[in-house]
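In structure tokens, the next block holds one chain alone, the form predicted alone.
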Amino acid sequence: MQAFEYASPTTVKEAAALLQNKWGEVDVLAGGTDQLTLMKERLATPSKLVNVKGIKELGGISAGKAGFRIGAAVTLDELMENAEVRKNYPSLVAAARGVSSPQIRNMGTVGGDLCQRPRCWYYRNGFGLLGTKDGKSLIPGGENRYHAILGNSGPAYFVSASSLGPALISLGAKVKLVSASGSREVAADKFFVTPQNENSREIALLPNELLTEILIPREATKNATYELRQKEALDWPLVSASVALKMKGSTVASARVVLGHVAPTPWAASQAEQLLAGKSITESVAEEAGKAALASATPLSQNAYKVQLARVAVKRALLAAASGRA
């Protein structure tokens, strides 16, 4: 690990003042479950590390008139155990539970989950964010069984690693970003972006900004997350689906269907959302929605199996949400 300076501010203002305008110069440490790995592998070589674990402003879960606030430093365990979250946002609980390592749930934070770097093995083995060699992507013609089946026309083929991102997008959440010059709120569906070059990032956070909290509007929805994975031990899902349904009686007034681990960003399945409007959730309707969600899929040479898995994830998430068994 490369030597670095270490700072441990006690306020958001102090932390923001320590950040720089260029990626890689200063990194933020919260739970450290990804950051320390990146540093050990020298994929991240910051000259300064800013520890934000002691900033009380970044903690806490609270409900107010405007919505529901989750501090960025809240751990996945804290999120899962909160009574209000369990009652109103089972999709978030299921997504957090999917991180099957108790150690990581105890240390990993909500903000860290949203900001973690891709798990693409090309990136993790030193071929850059876009997995290139001599200016050409290695992924379409290489080992790509865990890569994107949507939004993969290039240059990015990795899948978004965030467990909570799809659920937060389906719930209409926003994230608050703070810099030394002020703050801004970004809709969760705009927070994740597809990088166009090696110098970009996969999130809208700027290098001089700190993610401080997540805000979820207080809207009554039936919501659920369903994941399919290769093994129950610590691993990332092959696919996931998060849904949020606004109901009018027994029919869907409006729906949000967001897929995870199938594209460089959490993927809003607009065709499925349109199909569900005005219908009751039955097994056949849920199956139709699953097919619609993957209608534009373009699998690579080794990952076509993910198309059927994603269809099933959408179907089961919808049935779970509609029945209240999420």
Given for the second form:
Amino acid sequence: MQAFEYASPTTVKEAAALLQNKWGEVDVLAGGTDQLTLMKERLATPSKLVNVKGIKELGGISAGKAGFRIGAAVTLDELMENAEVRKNYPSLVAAARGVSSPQIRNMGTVGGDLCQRPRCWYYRNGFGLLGTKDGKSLIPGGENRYHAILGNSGPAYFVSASSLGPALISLGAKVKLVSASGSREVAADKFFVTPQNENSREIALLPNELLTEILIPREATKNATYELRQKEALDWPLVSASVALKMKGSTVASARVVLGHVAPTPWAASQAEQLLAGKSITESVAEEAGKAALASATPLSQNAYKVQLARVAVKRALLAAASGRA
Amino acid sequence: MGTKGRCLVSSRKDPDVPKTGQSGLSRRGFMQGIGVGSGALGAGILENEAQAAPPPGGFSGPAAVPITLRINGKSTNLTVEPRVTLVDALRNHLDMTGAKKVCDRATCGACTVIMSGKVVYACSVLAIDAQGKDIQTIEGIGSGNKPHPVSVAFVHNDAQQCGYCTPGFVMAAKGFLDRNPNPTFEQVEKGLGGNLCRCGTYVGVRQAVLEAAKEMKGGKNA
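Other form of same protein, the form predicted together with its partner chain, not the form predicted alone:
Below is the whole assembly, all chains and molecules, this chain first.
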């Protein structure tokens, strides 16, 4: 990897002061499992690297009146092992467990999961975030079996790699972004964006901002995440579904259904959400919701199989949430 | 096009990595011969002159900087560029070649070491960032005369073939058993999900971990 200068600040303020207004000059290092890989592949060539793991403010999980606060540098392992998280957010635990390498869970952070770059093999092999050659996307006519089946009218065809994103969106979470000049909170569903050109990113974070924490409102939901994957060991899921149900007795008052790994962002399946309101979760209702969630799917030449997988993921996530086993 | 995600191993060479052994003179052997840290080292042997420690919060590098690592209970001083990973520091600077560099992309597990009690990929930790942590490597968990129970169980159960993934697997298994002393077969499967064996010795590895778990009960482990 290209040589770089290295800093390990101990406060958010110090770290934010080291960031710059342009992507590419100064990068943030947290768990390192994606960042260092990107640097070895020359997909990231920062001249300066800011390690944020020494910042105490970025750690810790705490439950307050307003809800849960999860520090951005909390590792996936710490998240999964936290008793409060296990009790309230089985959906998050299942999503973190799906990162199926203990090493990655010990190193990788919650913030890093949200900020990791796409795994699209065109991107990873140097064809840019949008996978183009001579101004034309290589993906619709190329090797697209793992690409998007929703939100794929171009120019982006990759799928969001985040495991926690769909679960956090379904739980109504917000992320806090801090720069040298201030801070802002962004709803998790607004944090992920579909880039419209090669110079934009797939997240709303600005180059001079640091993701410092995740805030989950305190609302009782039945929640679950269900993934379908090609191999059990270390890999990303082919599809995932995270659901959060606000219940009124045994019927659903309101539902959030968010799909992962099917679109350039986590994908809120509003048709399924509408269908579920006022219903009890039975196997046939869950199946109907799965169908509704994928009603507008537009698979590419090689990935129609993901449509059925995603239907099944929605169905099983709903049944898991309703039965309290995630 | 290879496979999805983690398994994409680049064939591109990293032009910045100092080459070893290309002229029949291995860098490691050469440095052992003249003594690492000797003032007589010329330019081009160590990457650059060491520079003074930076102010807290400020930048250091890109030239080599002095760092201290605590490996297998022993503090070791070395001088590395910030871009040097822990696995490269172990193998190229400290002559500890147990941890293997295979994918170098946080995918295969051959470089697994235990840091602060948890298994990590040493290829994806910067050496400079591993300071202040207790690092345990395969060299630190038993000796030729008294191998670690996990190593013994690997031999008993034929849990290796070419052996290149073995040190990483042994460390992953030890780290797993430290946290799960009474595992079920299924837990073993999931617990070693971060390591690959291209020879396909998984059946033996899983049996070995279950055997080691029995053996290690009662505090017999190192």
